[in-house]
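Take a look at this single chain in C-alpha cells; it is the form predicted on its own.
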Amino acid sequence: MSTYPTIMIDEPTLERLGVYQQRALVCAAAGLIISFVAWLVAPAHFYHGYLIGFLFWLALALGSIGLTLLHHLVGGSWGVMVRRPLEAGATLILPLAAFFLPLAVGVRTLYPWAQPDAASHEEFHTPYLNVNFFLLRALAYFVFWGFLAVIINHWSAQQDAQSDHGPSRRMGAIAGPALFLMFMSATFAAVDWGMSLDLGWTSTIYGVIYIISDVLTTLSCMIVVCTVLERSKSMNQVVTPERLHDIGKLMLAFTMLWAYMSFSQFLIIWSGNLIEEIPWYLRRTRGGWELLVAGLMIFHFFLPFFLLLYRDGKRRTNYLVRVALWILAMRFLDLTWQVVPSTNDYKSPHIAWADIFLGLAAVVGIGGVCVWYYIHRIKQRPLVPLNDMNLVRVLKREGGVQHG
C-alpha cells in the first residue's frame, strides 16, 4: 500500500474552484475599472490607492516564496498542509510583475524624490533614489523572485515524478542562501516602494516590519485556502487539527513580532525626537488618523493575540479562518495607514478618503486577477507534494496515510 494520500482533486472541488474563478474575474473587472477611471481623473489619488493594493498582494507572493524555502530548510509537519498552496502562491510574482508597470509609469507622481522640484537639501538621496536606478532595482527584484518561484515549482514537479529525492535535496541545499537573499531583496524593495514615500525619513527596521507582515498575510491566506480545499479527498487527510494548530501558533508568533517591531520603531523614533523623523508619526497620529492607530493596536494585535491564545480554537478550521480573515482586513488598514498620510502636511494632517477607497478598489481589482491565477495554478498540480523527504518522514512518524 502507498503511504501517500489520494492526490487528485475531485470533481466537486474543481467545480467549486471554477465558480470562485468566475467571481474573481467579476471582482477584478470592477476594481480595475474603478482604478482606471481614477487614473484618468485623479492620478495622484490613484497611485496611492494602487500602491496599497499592489503591496497587499505582493506580501502573499513574497511570503509564499519565503515560507516554502523555510520549509525546505527546516522541514516539519507544519508545511505538509500548506506546501503546495505556498508553491502556487509563489507564482503570483509573475502577474504581479505586470501589475508593477503602472507604478513604474507613475513614479514621478507617486514619489517626492522623483519630482523635478524636490527639495535641494535632499540631494544626498540622488545617487540611490533616482528614477533609472529605481526601475533597474525593481527589475532585478522581479527577475530574482520570479526565478525562485519557477525553480521552486519546477523542482517540486520533478520530485512528484521521481522517488530518489534528488530535487528535494537540491532545494534543501539552496534554501538557506536563497532565504537570505529573499530577506535582503524584500528589505530593499520595502525601502524603495514604501519608506521612500516620505523623503528624508528613515527607519532601520522598516523592511523587517514589512517582511513580518508578509509572513502574517501569507499564513492567514493559507488558512483560508486550506479551508476551501479541505473537502477535497487529497486535502482532508492532511488538514488535521495538529497542523492547523501549528499554523495558528505561527500566526500568533508573527502577530506578536509585528506588534513588537512596530512599537519598537515608534519608541526609538519618538524618544529620539529628531526633526527628520518625528513628522512621519505626526502625519499618522493627527487629523483622524489617531483613531486608526488605536484601532490597529486593539484589532491588529490585542484581539488576534487573545483569540490565538485559545488552544482549542487553533485546532478548528472555522474558528481559525475567521481570525485569518480578520487579520487580512487589518493588514489592509495597516498598509493604508503607512501609505496614504505620506502626502499630508504634518502640521495639518487629514484623512484622504479617496485614497482609501481607491486602495480598496485596487485590492479587489488586483486580487481578482491574482485569485483567478492562483486557482489556475492550484488545479494543475496534486494538492500534496509527492516523494518529498519531509512528507515521507511526517507520514512515517504518523503511521502513514493509506489510499482510499
Second form
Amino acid sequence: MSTYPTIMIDEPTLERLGVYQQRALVCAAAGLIISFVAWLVAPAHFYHGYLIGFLFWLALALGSIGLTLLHHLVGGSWGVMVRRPLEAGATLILPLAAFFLPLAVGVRTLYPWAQPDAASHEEFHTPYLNVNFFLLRALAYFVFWGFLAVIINHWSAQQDAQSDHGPSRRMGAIAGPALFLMFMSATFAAVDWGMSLDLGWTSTIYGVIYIISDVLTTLSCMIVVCTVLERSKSMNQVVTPERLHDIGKLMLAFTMLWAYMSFSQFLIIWSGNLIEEIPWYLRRTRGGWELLVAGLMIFHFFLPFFLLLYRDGKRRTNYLVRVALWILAMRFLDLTWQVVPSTNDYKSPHIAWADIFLGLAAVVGIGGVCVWYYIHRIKQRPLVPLNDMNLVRVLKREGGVQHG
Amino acid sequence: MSHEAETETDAVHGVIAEFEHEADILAAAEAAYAAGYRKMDAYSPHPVDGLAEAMGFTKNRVPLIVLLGGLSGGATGFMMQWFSAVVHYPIDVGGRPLNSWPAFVPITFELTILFSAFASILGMLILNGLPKPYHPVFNAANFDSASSDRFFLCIESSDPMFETEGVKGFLEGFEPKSLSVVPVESDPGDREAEDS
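Could you present the same protein in the form predicted together with the partner chain, rather than the form predicted on its own shown above?
Zooming out: every chain and molecule, the one shown earlier first.
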C-alpha cells in the first residue's frame, strides 16, 4: 500500500525516551513547586517569571502549528524529517491552554492596565484592554489553535490508514487560510500578553518579532528532536545531511530575521525619540540591562549567525544541536529582556533577579510537563507520515527510504 | 604545469570519452578519481547530480571570498559614515552624539550585502576562468552534442599521471560511445587552459 516502510521508534530509543520522560517529570515537579511557593510569597515576581516560561513554550506550539501548515502549503523534502515531530509539537497547545489559567487569575497583578489604581491608565484603552475582553480573546486564541492542532493530527492519522490522498488534500486546502489566521491570532496574542505589559507603548513590529521567535524556537527544538531520534533504527535514512542543511539554512534565515526586526523596531523608536515610545528602551538599556542588550546582540545574533554560515556544520546533527540549544538559551534571555523590565521606572531601572530566577523555574517547570507530553505523543505513531501526498512525491523523486 | 612535459602532451589538451547515459559518466568519473586522476572535467547537457562530487569538486573558495567581501563592505559602509559624521563634517542632530551608530547600521548592512554579491560573482569568474573565448575542448569530435544529448568526460594532460595511451586504455574500459584525443591547437601565449 505504501511506497516506503513504516518507521517506528525502536526499543533502545523507546527506553531512552522513557528515561527522559521521568527526568522531565522531576524537572516539572521542581520548577512548578518553586513557582507555586513564589506565587504564595511574592505574586508580582511570580507572574513575571511565569509569563516568560509560558511564552517560551507557547512559541514551540505556535511555531509547530505554523510550520506544519507551511509544509502542507509548499511541500519539500525537509518535511519528511520533521512532519511528525512538528505535529507532536502542535499538540502542546493543549497542556499550554491549562498553563494559561494562572495568567488568567493574575491579570490584575501582572498587567498595568488591569490594575484599578493605574495612574497612567488612559480612557481610550479600556474598550480593548479590559479584563473580560482580554480573557475572551485568550479563549478564542486557544480554541482556534487547539482546533488546528487537533485537525493537523487527526487528518494525518487518517491519512496513515488509507492510500487515497483525501485527508492530505483537505489539509492542503485549509493550510493557506489557516496560516493567515495563525499570523493574525499570534500577533494579537503577542500584543495582549507581551506588549501590553508596558501600558501606552506600541510597536507594529512586535507581533512579527514574536512570530519569528516562535519559528526560531521551533526549528531549534526540531533539531534537538531529530538528534535524539536519529539513533533509532531506520531514522538515519530519514535524517539526511540535505534535510538537516535545509533546517540549518532556515535557522540562519530566522536568526537574521530576528535581528533585522528587533533592530528595526529599535532604530525607528530611537530615531523618533518620543516620550510615548522611548521609555520602553530606557527601561531596558540601563541599570545593568545594557549588558544583556549587548549580550543579545552578540550571542543571539552574531554568534549563531557565524556558526550557521559554516556549511558542513549545518549538515551534521552534533554540530547543529549545539547551536540549537544555544539559540534556545538565548530565547529565554530575550523573553526575560522583554518581560522583566516592564515594571521598572525608566529613570532608574534595576535588574529584578527574583523575576529572572522565577522565569528559569517556570521554563523548567512548564518545560518538564511539555517534554513529557511531547514524548508521549511522538511515541504513538510512525515517525514518517504514510501516504501523504507531498511526502510520497518527494520520496519517489529521491529514491525513497530504504530499510537500514 | 610539469617542467619535463613531453612534446606529445604539450600539443594535447586531454583524452575525451563520450557517453550516452548519465549513469555511465558517473561511474567513469568515480573510477577515474579513484584511480588517482585529478585534472578532469565533465560536460553534460544538464546538471548531473553527484557528478561534480565524483570528480572531487567538493569544495571551492567562493564562500571565503564572499565572507571577505561582506566584511570589507560592512567596514567600508560604517567607516564612511563615521568619518563624515564625526571627523569631516560634524553636525549636532537633535542633541544626539556624533557617533550615532544605530543610524549607520542600515547603510553598513546594505554595503555588506552589495560587496558580498560583487565578491561572489567576481570570485566565481576569477576562480573558474570565465569568460573564456577559446577552449580546446571544442576541438573534440562531436562535442556539440554535449549541449543536447551526450555526456563527455575529459581527462586533461595537465594531470601528473597523464599519459595519452594509458588514459585512452583506462577510458576504453567504460565502453564509451567514442573516444578521442583533444588537440590544444592554440598559440603558446594563450591563457592557461585550466579550469579547476
